[in-house]
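One chain follows as structure tokens, the form predicted alone.
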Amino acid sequence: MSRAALLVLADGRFPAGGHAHSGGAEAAVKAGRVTGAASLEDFCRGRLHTAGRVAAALAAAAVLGVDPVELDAAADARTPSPALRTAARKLGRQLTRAARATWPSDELDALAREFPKGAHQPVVLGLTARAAGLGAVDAAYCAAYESVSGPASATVRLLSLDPFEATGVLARLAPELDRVADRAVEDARCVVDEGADALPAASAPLLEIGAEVHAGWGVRLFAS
């Protein structure tokens, strides 16, 4: 196992396409939720405990060797918001392209083409931690990351807050990063045994509102 892949796959310069997502601040900043390095850090705390544990689970899962299909069903039924599965497909389409260039795999041949316009990237993240001789923990921590430095990016941006605010932050979260990231190899373990229902199916529903009200834009800086 290479550890210097994980690196590679969890940097932001690899080219996933997340730069130009925000993971709902963009709408939780116009709705005035996030306004400051605090209110950040509540806004990921819940992102991470809530979408971020499935999208760990989910990739953890597909290291596992779990059926992709299942999981990405899986996916889409704890994604309610239209514009959000839109989203991780297109997130989990350009993660495909990326991955299929860095580390050939044939079962990410095979997702590319059970879904030509892109599964959902958490299912995507753990094939391609599982083609870079990674394991389920490795996949679990990148997915949980990214669903905190997205938006911390993002909100650099948005609020041009400062990117030593932002960074304090993502490091205050990383106890429960660690949490996060060892619960969902615990959720894909038992979905090795009893199937994807025991996916953690934890909801945020002002994320699938703010997802909704965002993609009705006419001018914005994200594409969700």
Second form
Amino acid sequence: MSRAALLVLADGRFPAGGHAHSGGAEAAVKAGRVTGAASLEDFCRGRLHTAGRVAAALAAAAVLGVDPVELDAAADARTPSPALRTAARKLGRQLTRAARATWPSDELDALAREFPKGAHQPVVLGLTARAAGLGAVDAAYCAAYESVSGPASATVRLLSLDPFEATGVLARLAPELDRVADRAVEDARCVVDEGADALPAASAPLLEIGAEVHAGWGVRLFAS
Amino acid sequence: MHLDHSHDGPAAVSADARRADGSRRALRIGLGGPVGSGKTATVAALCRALREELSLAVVTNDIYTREDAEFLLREAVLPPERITAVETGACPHTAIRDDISANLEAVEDLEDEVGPLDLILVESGGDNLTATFSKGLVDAQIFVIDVAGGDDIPRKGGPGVTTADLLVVNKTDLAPYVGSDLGRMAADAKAQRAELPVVFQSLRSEPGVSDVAAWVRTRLAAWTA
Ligand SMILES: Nc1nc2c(ncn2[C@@H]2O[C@H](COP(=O)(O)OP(=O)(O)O)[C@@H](O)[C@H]2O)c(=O)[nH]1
Ligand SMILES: [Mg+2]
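Which structure goes with the form predicted in complex with the partner chain, now that we have seen the form predicted alone?
Full complex below, order starting with the chain above.
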């Protein structure tokens, strides 16, 4: 295993389509819930402990070899908003492409055949980490970090927020990211023994509602 | 773990000329250039000029709306299922150069759903003079500028003006009104581009897009040869 592969995968410039998505930040900005660094931090903290936690556990479970089809169904069940399911599958498909070109593997080929229109992104992320020779905790870190880095960089563009302030938000969340990643690995180990029902099901209703509202807008900067 | 491309199944790398089923994919041509230079108008004119002889489709990359796609739909240049809009998250150049995933997905879906296709035109959301298309996304690119944006743009150069496979200087009908010197633009473009071709066109008068359409036909003939 090369630890540096984690840097490649977690790099915001990894070409897997994330730049076009705001992780709910665009809807929250428009609704007046995110107006600056402080409210961005609240938003990111909420997303980390809900969607981020679930994504991290899904990704870690995929690394541990849990059936991706089972995990994908579990991700669907934990994503009430159809718009968010569509976005997650779109991003999953785009990550599948980037991953297969970057770390060719039979498992990723099989995933592409099973889900030609994309599996949920965290599941693909886990299989990508596996193909890259990374461990469950690495995948959990990537998923948890993406759950907050996406909204932070989107908010820089949406509010012209000072980029140093946005990065400061991410740095302050780092200790919580550690805890979420560790817990996700524990959850994933339970999934190996007990099945996908052991996955966390934390959810943020406002993220789901915001995503549905956002999908109906005629004018927007981000795809989700 | 090994990093070659020996894996089977659907093509992992989309620059591959063959699709998963072994057939040749469509030629992909990108249209880039500053906002308002006439990219969408050129796409519309190309569709009208080529749709009888070719099976074609269009991907637009709007910056914050679906306006380009909707313009093409309204003008009915192609049936709606042949036009797809990609969202770019406020970074149109990223979507055509640094992270081309959403555009690749769009071109592949078009080939799957309305194919077989001969040609897919990919219009950039419009950006500054440094924005160019990745070779992983398109086979050739057209850079569209206009005479009203200032006749010193060819002299300033930049990756689009200098390296695009075809440079189009659009809206020549406006040159007298904005005081642009077409001769100077042609000489500057020649200096920047050496042998690479340049077309001056006005879509407001005959022969409109026909030089660009002829260039597209030549590229297509080379692609299918
Ligand atoms: N006078 C003139 N106007 C043009 C020409 N081509 C395009 N336009 C107009 O320029 C404006 C911007 O064109 P559009 O194709 O939307 O630009 P884009 O942003 O590059 O896609 C529209 O109002 C077009 O009708 C041309 O050759 N001459
Ligand atoms: Mg346009």
